[in-house]
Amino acid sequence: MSAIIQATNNTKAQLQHHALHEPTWVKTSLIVIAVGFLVLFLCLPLGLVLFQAFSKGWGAYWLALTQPDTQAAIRLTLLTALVTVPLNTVFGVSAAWAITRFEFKGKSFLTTLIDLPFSVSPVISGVIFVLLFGAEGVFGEWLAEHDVKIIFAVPGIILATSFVTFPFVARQLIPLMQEMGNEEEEAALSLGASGWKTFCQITLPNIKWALLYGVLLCNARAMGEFGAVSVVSGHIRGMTNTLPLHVEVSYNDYDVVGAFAGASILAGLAIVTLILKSVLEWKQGDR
């Protein structure tokens, strides 16, 4: 019996160490491929965005980044994040402690429910929010009579953002305190501790690199939504056209420069999140 357990491990052994040591030909050919990939669909658009946006030299450029237009396209985009990031990410936390910690009827589904802007193309759900709040919409009436308006205006092009983006931190946090369990958090309430103090002094220490992760990943999708924008925006220039739009619009004007400046603030941007992204899932994975 112990000699069939030795050549089964032996074979293992050998199958381990064949899958180890590939033949120098298929290592290289995979290597080359994955750089070939990436020069061809990474590094050549950035540096064709870079050789655009600077083609008529570092004057042009920046005169096209002072435009009137661009920077309330940037202030649009930034106004957009600032107010989503934080609303998605308070809903992230309350619905995965919800999720984790107790057990309700339709968990399942709320957890279904939290997948659906993955599943739903942006642009649908642009075109839902325009049949809800637009002019001929659900309520449409309603908000013309109140003044109120939603669609081709900023509440829209919020609205449409967090619908895209709010899936981001949930889904970061859910699998990790599903994983951590609630022992401790219940040791903690057994000594005294607040429900507050509980999540401030247990639960967040052990969460704050994906909920960060979570966080960057929002805001990167938040800056550089489109479709669902596109949608609900109106493409009025200096109002409603975040960033992304404000590329397209130039780049259909004939704008070279215009559209690839914006488009290198985008790029900077990615780059950035790129970063900061590889920083956090080393922090998570040295956790």
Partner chain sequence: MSQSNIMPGFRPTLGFTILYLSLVVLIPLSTLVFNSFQLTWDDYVAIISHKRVLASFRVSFTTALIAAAVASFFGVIVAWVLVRYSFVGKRFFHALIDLPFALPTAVAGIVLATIFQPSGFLGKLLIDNFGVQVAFKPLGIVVALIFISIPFVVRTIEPVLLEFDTSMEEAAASMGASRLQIFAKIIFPNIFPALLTGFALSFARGVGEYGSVIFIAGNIPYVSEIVPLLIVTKLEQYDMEGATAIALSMLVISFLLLFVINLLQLWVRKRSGQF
Second form
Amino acid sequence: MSAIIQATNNTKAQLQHHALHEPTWVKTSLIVIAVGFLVLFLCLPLGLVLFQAFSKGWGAYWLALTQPDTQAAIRLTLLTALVTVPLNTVFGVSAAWAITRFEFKGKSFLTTLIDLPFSVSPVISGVIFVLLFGAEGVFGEWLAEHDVKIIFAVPGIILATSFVTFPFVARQLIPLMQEMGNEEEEAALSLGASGWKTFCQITLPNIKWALLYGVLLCNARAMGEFGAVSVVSGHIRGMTNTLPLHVEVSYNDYDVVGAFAGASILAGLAIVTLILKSVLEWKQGDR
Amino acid sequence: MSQSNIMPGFRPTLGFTILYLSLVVLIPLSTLVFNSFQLTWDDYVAIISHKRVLASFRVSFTTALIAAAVASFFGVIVAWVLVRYSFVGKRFFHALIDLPFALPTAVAGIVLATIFQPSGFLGKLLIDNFGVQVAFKPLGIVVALIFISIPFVVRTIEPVLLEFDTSMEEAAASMGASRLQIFAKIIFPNIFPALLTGFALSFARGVGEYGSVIFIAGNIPYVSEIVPLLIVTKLEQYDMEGATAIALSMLVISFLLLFVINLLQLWVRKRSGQF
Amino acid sequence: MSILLSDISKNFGNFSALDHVNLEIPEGELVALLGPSGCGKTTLLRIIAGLERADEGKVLLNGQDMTDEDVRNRGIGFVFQHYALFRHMTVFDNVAFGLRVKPHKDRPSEAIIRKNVHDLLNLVQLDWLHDRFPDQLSGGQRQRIALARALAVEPSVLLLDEPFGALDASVRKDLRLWLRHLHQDLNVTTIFVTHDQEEAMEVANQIVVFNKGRIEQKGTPSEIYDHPSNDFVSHFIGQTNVFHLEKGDSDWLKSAGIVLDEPRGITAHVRPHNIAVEKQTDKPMSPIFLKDWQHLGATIRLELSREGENGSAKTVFAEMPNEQFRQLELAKGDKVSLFIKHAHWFN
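Switch over from the form predicted on its own to the form predicted in complex with the partner chain, please.
Up next: the whole complex, starting with the chain shown before.
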């Protein structure tokens, strides 16, 4: 471990600064504890996903991924993200515009409501849709009569995912647009630009990194959501299994390679998300 | 609506916001509340005070509490090290902190279960050397929840440490304080509100967490069955009343926690002079 | 406590913040370290305090070598530019901090601490704020609390980093005099850093002028103003007109009364109040005229235009009391003749 530790400044000067810096041994121990903790809880699980996925070699990994059920799960996951992410993005931008550019009664209450889904357990996020659209739910009978399936079907999965990922974009944009103020937009409007032009040419360039950041987080959660989706999906293989559900089903069937092959895709998604997140944080910091 | 400025688009944006919010969030959530009106108070109490339900609440709360405490302890050290020291791989670890946010919970769940099951890499090590079994015990839930809690704690403390006015430390030193006194009397009191917020956020998330827990928990009723799982079980048994009652209780608890967290965050902002 | 700095050097990477600085400050002085930003003055103050280490050189406090001593054992009081008040403590607790962190055997009883703190708060006239938090104070109040806090440990040297930098102009004026009087009462060796020459002149007994990590001059305010030792000091302290002999200014200087039989340097610095101005009527070819003038309060500043090198217009500033200006009855565009009463020569 000591190989990765490297003193920052002149160690001689450091040693003498008793009141302003920790002694080297304290510093070293703290770094060792922190790094050890992170390795144990974060690096190890991440590494293990890949290890398990390839435990029976490339062939088995490839076979697991090309299975029809896996393919269907990947397709459903992509479809879910493709519907929910744009919807929540449009919502996030319009909510941020309304909240940060105007004064109205109940504004802070509205902001709190937008954040609500974050504090609701994923399972409850699924349960509420079952209570609404399930066989015994509020609209259950009506839906059955008209032969519309929402629960244990794709619409339910999309609804539950929308609920869970609802605040991501708005939450990134509201504080930023609040801080920016609307002087630039007012300037553009006073120079004769239309509202839409003002938004596209003034607002959008200013918020683009935060917007992408929100979209990125929203997408990661949409593709990876488990609890809420698990409640509404019914786990029908090849039909209503998203990739995380497919991982669960495979794991419970003791199909280790299958489970971890699916997991490796999701872990890859997480890594890409983290890298993009770092890049966007850096870009935002630059701005 | 009062609208004194020249900005366009108030009605369409606010209208869409409220419509979408109502359709996706408010109406579904209120269904839970309205559904529970079909229950009498006695029904509700009977469901909630059932031994298995109470046991699951106890499991969820104690494990979330312990996990939040452990994550807070290590989270402070991690945030401190990431902000104050430089070491090889710091950027990598910095980016990795958010892994529990980015990694789907189901993946975290099966990975942690695989590592800590009795035949697993660490599980075997712990059983052979210390006789401690992690997976399929409440301890397994704690481990999963620590994983989930890391970013909450680190990401709340980090900005406060970054913006910490180091001349306060220098002032204390010039008045004769030792490093330990400076930490205890100057640094710690200033990061404490953020630490408490991180703790509360982890706890709130831990109580509701599902995906990462169910694989490692063993889900033994009365021992390692968490509340969200019990709701799912009730639902699968078509016990809508039971599911509704338990879910409503959890929702109320979540909102109380949310309220507390908002108060805490107000305190943090006040402390760090952001008013 | 006297302070002796011998051969202090400090580099930040390739940048030399302090370059072999030697300085002696006798006990009881009130000294200003004056210089433009980035000249190393704050670094020197922090090295005296022990907040920063010198790469080379020694720091002697009262004849004792303190170079390697920790900041907490140096017996200094430091007032930070932005005060660094502990935001989670009341004013009282802030001031009491230094007494409360003393080792058990040296720590005064809580009753004595209470008395000392209230005495100090009375000294800075802010005892009525003792239970407030720093966020509830004005800038000037914070400044005085920071000073009281630094004084609580009875330091033998008081160090202040840009003490008035973050204050409004009016508050700044009051606090400058207040600090000077406080020093007269307490007689603690005090060093403060400033980039404002007016502030240094007004408050300090001794001024040390810094530039690019070196001491340019050390002396009383009048020594520095009346006898600047080089062109940097002359330029930095007060207003001055600069004339370059090589650039064709010599003929003009001759006509303005500065005799050049024995040139004492290549540039002449002339303070605006050392230029006498007369209305010119008989010599129409005089190339100097009044371009503009500004009312500065007790004096009037005249902006005079003269012909410089290859016909370009150059500006000379002169200053005179209001009364005198009125008597001259000058209007914009009037031709004038100048007479230089005194100049500083530099190479």
